[in-house]
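Encoded as structure tokens, the following chain is the form predicted alone, with no partner shown.
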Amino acid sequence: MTRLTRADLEALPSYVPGRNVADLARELGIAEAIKLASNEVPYGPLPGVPEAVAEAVAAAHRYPDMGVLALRDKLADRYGVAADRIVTGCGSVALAEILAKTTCLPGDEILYSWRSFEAYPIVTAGVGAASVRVPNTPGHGHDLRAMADAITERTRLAFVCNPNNPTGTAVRAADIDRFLDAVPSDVLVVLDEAYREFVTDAEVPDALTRYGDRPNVVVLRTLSKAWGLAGLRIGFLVAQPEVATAVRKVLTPFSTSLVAQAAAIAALDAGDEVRRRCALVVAERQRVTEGLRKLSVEVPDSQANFVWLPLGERSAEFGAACEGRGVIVRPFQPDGVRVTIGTPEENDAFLAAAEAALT
């Protein structure tokens, strides 16, 4: 039989989204389940976003602005960078895929820590490149020295997820400085900062301000998390103009929808509310961490809107136990479990489920 698709994709795991809450609620016969599996912020759309979406939908029969000029100008003003350095896309994960496509040919290498964002091996395989996975440190963070040592002549792209998904750990400025100084100038380093807004450690740098002018650095951000636009899929990157221009050449045309552009512009006007919501998440993050540590779980300090339970082979069992009590979490068998920080009531339900599962 003629093979119609690439044979190497058979060994590639599919991206696993958080489970549907309605399905679990039906299974358990309860009114509503709790989803703490997808790192969403639980407070609803930001002020002004629903109105902007409703207005934009009236023009849904028209193509969006392919250049995304108004939104790029808005982002440029907010983050203090030139608009020609900004590229938007269908979430930061789509831009990670486009960066792999921009830099790699079959046989090239993409370097990243593991465990890290589960999309990295998928986007690597998608362009026919080879994954180079560097094990996390015993503290569940990036081993940047080992990553620098793993660079070869075939390395074209390196992802540094900071804070790291799914472990929540973050690398500090001194370590990133050393890493970037060790990386050859022809290797593109992507500093993936999807969870930047939740960082409270002053030693964890804002990559846009500290590294944004380096020729071989790209900074990834998203509006899916703190900015509450997960359902509209919009992210952006900041790179040097020549890199940004190359990315646009392979970007899917019209990939930032008309509605997403309007929603993002409205959301960016609500910075004070975003900071308020992030503060709520941070306070609950600390409370949940302390609660889990009382259960003898060695939870690493998180700088994201989730916590990591390094439960090893017990991960899937723990996830199933939580689901049995109506709480959906995200097991990464056989390493650990990632749990999103929700509302205080949702977090209470999770802690009760965790206590039942662990004691």
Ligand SMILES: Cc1ncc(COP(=O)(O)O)c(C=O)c1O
The other form holds:
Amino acid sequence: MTRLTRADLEALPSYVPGRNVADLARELGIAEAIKLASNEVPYGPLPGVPEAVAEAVAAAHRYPDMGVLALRDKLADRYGVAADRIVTGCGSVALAEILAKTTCLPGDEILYSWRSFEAYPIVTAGVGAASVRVPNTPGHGHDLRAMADAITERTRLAFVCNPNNPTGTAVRAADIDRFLDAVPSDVLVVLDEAYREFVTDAEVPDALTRYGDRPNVVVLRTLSKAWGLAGLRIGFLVAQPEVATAVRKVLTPFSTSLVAQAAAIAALDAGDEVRRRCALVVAERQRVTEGLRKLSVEVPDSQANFVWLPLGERSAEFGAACEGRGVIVRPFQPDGVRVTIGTPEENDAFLAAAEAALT
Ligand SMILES: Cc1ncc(COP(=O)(O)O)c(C=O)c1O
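Follow the form predicted alone with the form predicted together with the named molecule, if you could.
Whole complex next, starting from this chain.
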């Protein structure tokens, strides 16, 4: 048969979404399953969001504002950056793709730590670039010295995922400072801070305030996690104006929907509630970590809304055992299992499933 699609995509692993709860509940014959597999916050949309969505839908027959002006102004205000440096997109994963498109031609290299966010290999292959993966440290974090050493003249983009998905570890300011000083000025460094709102370690920097002015740094944020808009697909990046302008040239037109723009504006007015929810997540993160350590699992300290169980070859089996008890987690065979922090009741159900699986 004539080849219609690129041969190299055959070897590319597909993005694996967390399993559907309704399917699992049906399969097990239980009323409800629990999903702790996609790093959402479990407390529903923020106050004001459902109303803003309902109102926006009335104009859904019209295209959205392609310039995303009202939302970019709101973000600019909140984060203290000029609006012309902000680009929004259909989730920060789409912006990661666009950044690859903005920087790379086939044969160029994209550098990242591994294991890290599973979309990085996909966006890299999407533009025909080569993935350069630097193994995580024995403590499951980024090895920024080794990453700096792995830069070649073909490197165009480096992702630093902080905190790292799926291990929850975070790199601190001194290490990032050193890394950024070592990176050539023509390599774009993307500091992916999807989980920034859950960080409690004072030495883990807010990249917007500490590195925002560096010409070759882009900060990537999402409204999917702490801000509760995963289903509406909205993220943003902050870059120097020249980089932002180049990004806009290859951005899919109208990719921040009218409803997502309205929802994000409403969500950003609920900052106090976000802080309250993040505090609940952080307290539960501590409790789940301690519960797992009592079961003799080595759990790295997490700065995100999930924990990492480095179970190696046993990861898939552990995931299946949890599913058998109605709790969907996210195994990354053969490295480990990522478990999102849910409500206290959900976390209790997970800890009970983990105990049954591990003892
Ligand atoms: C590190 C990291 N970056 C980006 C994203 C993408 O989030 P979204 O596309 O929902 O904004 C995720 C989602 O899981 C993530 O873990």
